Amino acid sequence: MAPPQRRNITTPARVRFAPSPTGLLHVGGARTALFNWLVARNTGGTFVLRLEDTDRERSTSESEQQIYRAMEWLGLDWDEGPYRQSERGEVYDEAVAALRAAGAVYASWETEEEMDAQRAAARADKRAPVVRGRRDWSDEDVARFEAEGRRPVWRFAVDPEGRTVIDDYVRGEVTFEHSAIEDFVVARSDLTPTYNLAAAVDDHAMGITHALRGEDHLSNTPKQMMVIRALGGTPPEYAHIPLILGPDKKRLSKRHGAASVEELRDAGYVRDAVVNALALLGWSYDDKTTRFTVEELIEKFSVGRISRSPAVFDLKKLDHINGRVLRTLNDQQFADALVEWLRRDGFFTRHGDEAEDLVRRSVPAVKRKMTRLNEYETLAGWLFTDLQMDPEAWQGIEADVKLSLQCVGTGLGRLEALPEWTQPEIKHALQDQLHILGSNAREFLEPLRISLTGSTISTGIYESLDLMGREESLRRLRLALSRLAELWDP
């Protein structure tokens, strides 16, 4: 059932996608990027790409490039950026200086062990484990700390009597009592910014009007709003979108299968299917429409229809969507997508560029059978290699040698007599022989299919014979007939 229509964004929105380049772009991040991109395109706004790469140990240029590739494959073009937080140190230094001048932050000389002791004591008293640093250290104390080599962190001075209210597009009104929010660190002892400072300063400096992000960031939001207000700014409006779960209703992870955008692409899913599936993770237009073009998504998307409930990502559902998208492509579009995928997968390195013509000619035969592009070699790989007989498939032929001899022998005879090797002629000849034998279609055609392709999984027998060509098709059938004759013991 579609969620009720709530408050929506109607003015040009300036939104951002702010991934950390510490790994692959996963489904959750891709969904966040898509929702922000759709808001920007729907409202005539601006989509900003910002890399939150202050984790110097884990951030890598390889991950950064992977994010670009994944977004480009999805068609999520950005209007500004990429901005890198690692290159904005001066901006954060100035922000900390401004916060110090305003009295919004203070030097906290406590060690982490001392703060942990505060938290433990609070828990023992059944109080919220909220820590606040001392602000009345004497000059002698400070001198002693400095002599010990201790350096302070800078904490935001949270007003314990206050509260922050978020009018969230998805969750509605959410209230945070400041008594439950500790004096959070904005700058570490080496003066590098924490996430909550850098994200808030960037949203303020970049003029972000709306922040759409996962609901796991909700607890950070009041802290970032405090920072922005202390800097004299107005926080963006927020939409915290629900988490994504696997089919087992546990948080989505690698155990649920392909989890990154590039893994989905490499598994044979096409862009339009992935975008469609991502859009439907926690959003719907109504209670019946499940297929959208990108243009339709831009037109119909609204934050007011984002669900508050967790979304479930299921590869089986994506298979269904992908197969449906593939079947809407005409043969030329399907062939272009298939060739592009095969080229990336190394198919033409293995079989030569000249194989592209046969790949394209085989599209009508494989199109209706494929759910993902990576299924092509299973269905049609036999066209590009010498015959490789699957032992289990051959055992199926051996199970009734007499019948298999009759089917392959009579089928071969009809095919050898064909004046023209075309699919209609092939089909007519074999169906005529089928009627003469009085067999069912599978009983008659399966030995021919296995003899030709080496497998029980392939394109249809008529298409297969046409694609393989007269000479090679007859050679393979004669080979199978010879093997069967050797097994026949009347």
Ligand code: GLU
Contents of the next structure:
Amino acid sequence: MAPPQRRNITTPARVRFAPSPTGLLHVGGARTALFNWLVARNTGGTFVLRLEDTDRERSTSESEQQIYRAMEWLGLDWDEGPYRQSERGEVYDEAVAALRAAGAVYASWETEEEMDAQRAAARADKRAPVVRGRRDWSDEDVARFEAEGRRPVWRFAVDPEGRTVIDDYVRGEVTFEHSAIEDFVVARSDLTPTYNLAAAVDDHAMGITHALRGEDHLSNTPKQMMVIRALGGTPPEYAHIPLILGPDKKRLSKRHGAASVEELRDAGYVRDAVVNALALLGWSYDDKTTRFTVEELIEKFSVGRISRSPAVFDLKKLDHINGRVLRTLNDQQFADALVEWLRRDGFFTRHGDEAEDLVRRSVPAVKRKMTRLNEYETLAGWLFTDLQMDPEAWQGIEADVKLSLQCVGTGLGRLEALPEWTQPEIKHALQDQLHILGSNAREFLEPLRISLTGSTISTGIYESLDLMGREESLRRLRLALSRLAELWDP
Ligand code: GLU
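Since the structure above is the form predicted alone, I would like to see how the form predicted together with glutamic acid (GLU) looks, so please show that one next.
Next comes the full complex, this chain leading.
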């Protein structure tokens, strides 16, 4: 069932994608990026890219580059950025200074151990384990701490009596009682900002109007709203999008197979299919439509139709979408996508650049048989190498030597006699022979196909003969015939 139509974003939105560059861009992050991009494109707004790299230990430039590549491949172009939080230290320093001046944050001199003890005591008391620092240290206390070399962290002074209400596009009204929110740290003792400070300050400073992000951030939202309000700003509106699960209904993880965008690309999925599948992770247009072009998504996407329940990412579904997308491509488009994929995979390093022509010519023969681009070599790789006979396939031929001899022998005879080596001629001759023998098509053609391609999984026989060319085709069939003849023992 499609979710009920709720509130939508109708004015040009300034949205952002704010990944932490600590690993690969996975399905979840890519979906968040896509939803934000769709909102920007669909409202005539702006898509900002911001790297949340304040965790210097875990952030790598490799991950950053990989995020750019994955987004480019997906076609998610950004209008502003990339901004890096690691380069915006001054902005956060100023924000902390402003918050201090406003009395919204305070120096908390307690050690981590003291705070942990507070939490444990609260738990033992069956109270929410929220900590609040003392704000009434005397000047002597502070002087002593400083003399001891202690440095304070800066905590936000949460009003325990207050509450924050989020009017979320997806989840509706969500209320957070401040009594359950601790005085969260905004700046560490070395004055580096925490995630909640940096994200809030940036959303405010960058004029973000709408923040679409994973549901796992919901509990951060009241904190970030408090920070923005304390800075005199208006928080963005929020849309918290549902979790993604694997087919086993467990939270999506590596266990479920290829889950980074580049892995999906390398596994032979095409951009339109991946975008289509990502869009359907928690969003739907109606009860039935499952195929959308990128243009249709831009036109039809709306936050009002994002579901509250978790979405399931299933590679089988992606296979299905990918197959459908591949079949909508014309031969030229298919060939372009295939050549690009093979090039990345090193195919032309292995087989030489001149192989491209044959790859392109083979497209009509493989197109309808392929679900993913990485299946090409299994189907048509035999065209580019010396004959490599699959022993099992050969056993199939050997199982009935007499029959195979007859098929390969008569088939070869007809092909040798062909005046012209074209697909219609080849097909006509072999079908005629089939008719004469009165055998079924599979029985007659399979030994020929195995003799030619070395496998039972390949392009169809007529196309295969045509693509391989007369000389090499006849050579392979003669070879099979003599192998069979040696085995023939009437
Ligand atoms: N850096 C956060 C993450 O990668 C983004 C949170 C947000 O979108 O506000 O989960």
